[in-house]
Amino acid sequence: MTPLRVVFIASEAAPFAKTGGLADVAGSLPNALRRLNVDIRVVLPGYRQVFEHSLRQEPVWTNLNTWLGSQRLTFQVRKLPIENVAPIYVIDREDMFDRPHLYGNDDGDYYDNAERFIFFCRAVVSLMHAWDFTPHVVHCNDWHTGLIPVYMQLEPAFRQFKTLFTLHNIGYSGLFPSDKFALTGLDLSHYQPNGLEFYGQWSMLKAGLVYSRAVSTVSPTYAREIQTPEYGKGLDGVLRNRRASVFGLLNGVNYQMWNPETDTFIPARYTPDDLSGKRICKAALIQACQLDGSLMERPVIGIVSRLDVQKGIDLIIPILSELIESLKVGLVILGTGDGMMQQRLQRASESYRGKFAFIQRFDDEFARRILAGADMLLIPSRYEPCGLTQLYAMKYGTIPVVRATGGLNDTVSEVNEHTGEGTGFTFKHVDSTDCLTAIQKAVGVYRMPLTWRRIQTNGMSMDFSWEKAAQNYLSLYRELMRDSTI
């Protein structure tokens, strides 16, 4: 059978350039699809980090051009020749992408992000005119690629291509002032409520949602949630109008990188059949965080998170005394973010020295040590499109305690303490008391060693691999090819 041909376009991809979960998806999904015999090509912006990461680039086209407003700009396309991965093509124009960061710095977003990503979208279309590759599906990701489905519809040669737009987080909408709309080169008929206009401005995310053939997001629950006013960020009406072509597909995990049997960053390796190494990891975590040794016999809760309101970290602060003094648990929090939240956590860690450690930094290696050494991982998010840390935690035999939203709801099944079924503990409301109740239940089950061990094994045996996720994307691609109504 002729392989399905796909162009996969994203603004970042691990390990070349990363700010968040989008990079993990773009760095893993195309390669998993390639292993399923999909002929897939990846297109990225030519950031400084991309070229610093790769030792070698092959110039493929050196003098392509496209429009930005009334300016005609030239650019190069380079290929990263890396064995056994999906081919990666990079849109290279120095003044657009050769910068220290991807989207902005400590002072905020770059002032010309509209120009940068309008140019990127138009350059991708010019690239597709140039190469001898005719895709069946053009797969766009997040707002940075949102104009591509619009341009696809306007190009007669490209109208037969199926466009899929994947929304990774509706909180980032690519919103720009009306005076920058002319840079898109689009007719003003597109600047209206049924098009790109969004409350007096215009949104690149909305462009992708309106003009793509189908929309996907990163979990089934999140696909439903964003069609409601509570979670839709003003775009819920657009998504409800498209509900028949909105799909929720779970992200995956790279178990070659996240596996306690092989992880060299943790103090001891372990398996579902032999968890003795996990106890060694717990002892090492307690020592590294200067916690009381008595916590070896008490539950230690870990949090690895960006510190902001979305992640629900503010729900933890009012119940710290209950957790530490009444339930007598240990607590380790790793992360950075909101300044006020950091200050409150720092003061609390000083008050509860030996019971609560707050590590104020981003540290991937130490995050692994928390995942391996903690007994539970707490994720109290207000919303969570998919979430990855709960998937990592289950693989490491660390029981997640999560708010039942988005991908957390889809991946963590509630424990039945009587039968030992389930993989974690959930709570429904954005409420400190509800969160505390879930933790209390978890602590109660922790005192039942055989049941706790079974729950650990349940989680460690779950399959959230990219191979499984790629099968779901391949099925959606094929459905797009079959169904002209999508």
Given for the second form:
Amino acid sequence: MTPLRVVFIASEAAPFAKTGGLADVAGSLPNALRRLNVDIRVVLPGYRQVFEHSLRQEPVWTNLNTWLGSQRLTFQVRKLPIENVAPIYVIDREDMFDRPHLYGNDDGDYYDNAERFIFFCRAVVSLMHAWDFTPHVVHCNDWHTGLIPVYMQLEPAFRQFKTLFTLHNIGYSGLFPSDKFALTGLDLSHYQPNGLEFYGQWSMLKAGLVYSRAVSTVSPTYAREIQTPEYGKGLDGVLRNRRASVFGLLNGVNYQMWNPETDTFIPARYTPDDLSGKRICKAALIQACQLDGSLMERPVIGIVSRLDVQKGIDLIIPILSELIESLKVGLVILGTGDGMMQQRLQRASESYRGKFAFIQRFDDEFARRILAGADMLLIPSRYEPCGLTQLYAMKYGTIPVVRATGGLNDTVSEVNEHTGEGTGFTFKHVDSTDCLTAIQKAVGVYRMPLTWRRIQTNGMSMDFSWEKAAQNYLSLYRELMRDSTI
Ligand code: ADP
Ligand code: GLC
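Moving on from the form predicted alone, kindly provide the form predicted in complex with adenosine-5'-diphosphate (ADP) as a structure.
Full complex below, order starting with the chain above.
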């Protein structure tokens, strides 16, 4: 069989540029597909962070150009010279991407994100004209790439390419005012409710959802949820209309990067058969966070999260005294994001010194120290398309306590303390008391060391590897190729 040719476009990819799980996916899925013999190329924006990470790059084209409204913009395309991975091409134009952050700073999103990502989409189209690579599938991810399926449909040379749009988070819709629409170069027939228009503005996410041949999202439960008004953020109707071509494919884990047996960032390594290293990691975490030594014998709960309303971190504020004073657990939160949330967590951690540490930064190494050193990882999300930290936690023998939504619902199975089955603790409603009940149950089981150990082992032996997950993408690509209706 001739290898399938795929272009995979995303706005971030680990380890080059990362704000969340999309980067983990875009950094691993293309390589897993490559191992399945897919001829795949990745395209990213040329952020400052990408060039800082990969100091050498091969200039491939130094003088391509595209339109942004009536302006002709030139740009370069560079290739990162990394061997044995899916080749990565970056769209390089300094005034667009050479900035301290990817999407914005403490004051909010960059004022010109419409310009930046319209340019990115249009530059990808120019790149596809320039290179001698004819993909079967153009795989776009999230709103930053949403215009690409529209341009693919409009360009006669590209119309036969199958476009797949993967939705990682419906909460980020790439919504812009009508006066920015002209920058897309699209005629006004696309500025309609059945096109890009969205309640008086227009949405790059909606563009991807409407114009791609198929839509996928990152878990089966989330694929169903986004077709309901409760989770659809106003786009549930669009998705219901397309339900025959909406798929839910669970993300995977790169166990070469996330594995306590090999992780060099954690103080000690360990295996499912010998967890003594995990105790060393716990002691080191307690020390690094200046928590009471007595917590060595009590459960320490970790959180590694963006501080966004999505993540439901606010649910724990009303139950802090219950957690720390009655249940006597320790709490370590690593996160950045919403300014108000940061302040509330900062204040709370000051009033529970020695019991509660709040670390306000983005720190991949410390994230791993928490995953390894904590006993439980709490993820009380309002919605969670897939969620990766619960998968990492399980591998590190850290028991997830999660709200049963989206991918959390698909990956964490409720513990039965009588049989020792299950991998974590779940609660249903977006509600502090419900969350507390799940934590109380977890603390109860923590007092039963043999059962706890069994649940750790259950989680550590789960296989969420990309090898399996990539196979599902490959099947979907092949289905796209076969089916002329999608
Ligand atoms: P989301 O993409 O919604 O943020 P995921 O669970 O899919 O959620 O992925 C989050 C990723 O970002 C994980 O790799 C997690 O370890 C990482 N992460 C989140 N917050 C931080 C932080 N403050 N420091 C380091 N890594 C973080
Ligand atoms: C998003 C979602 C998260 C998912 C990640 C990767 O950021 O919030 O649930 O795991 O994308 O698909």
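Residue numbers count along the first chain shown, from 1. So that the term is clear: the rigid core is the largest set of C-alpha atoms that superpose within 1.5 Å between two forms. Since the structure is predicted, the reported quantities are computational estimates derived from the model, not experimental observations.
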**Study point:** Rigid core superposition, C289 Cα moves 2 angstroms or more between the two forms
**Key:** yes
Check your understanding: Is D236 among the residues whose Cα moves by 2 Å or more between the two forms after superposition of the rigid core?
Key -> no
Review point. Taking the rigid core as the frame, does M96 move its C-alpha by 2 Å or more between the two forms?
Key: yes
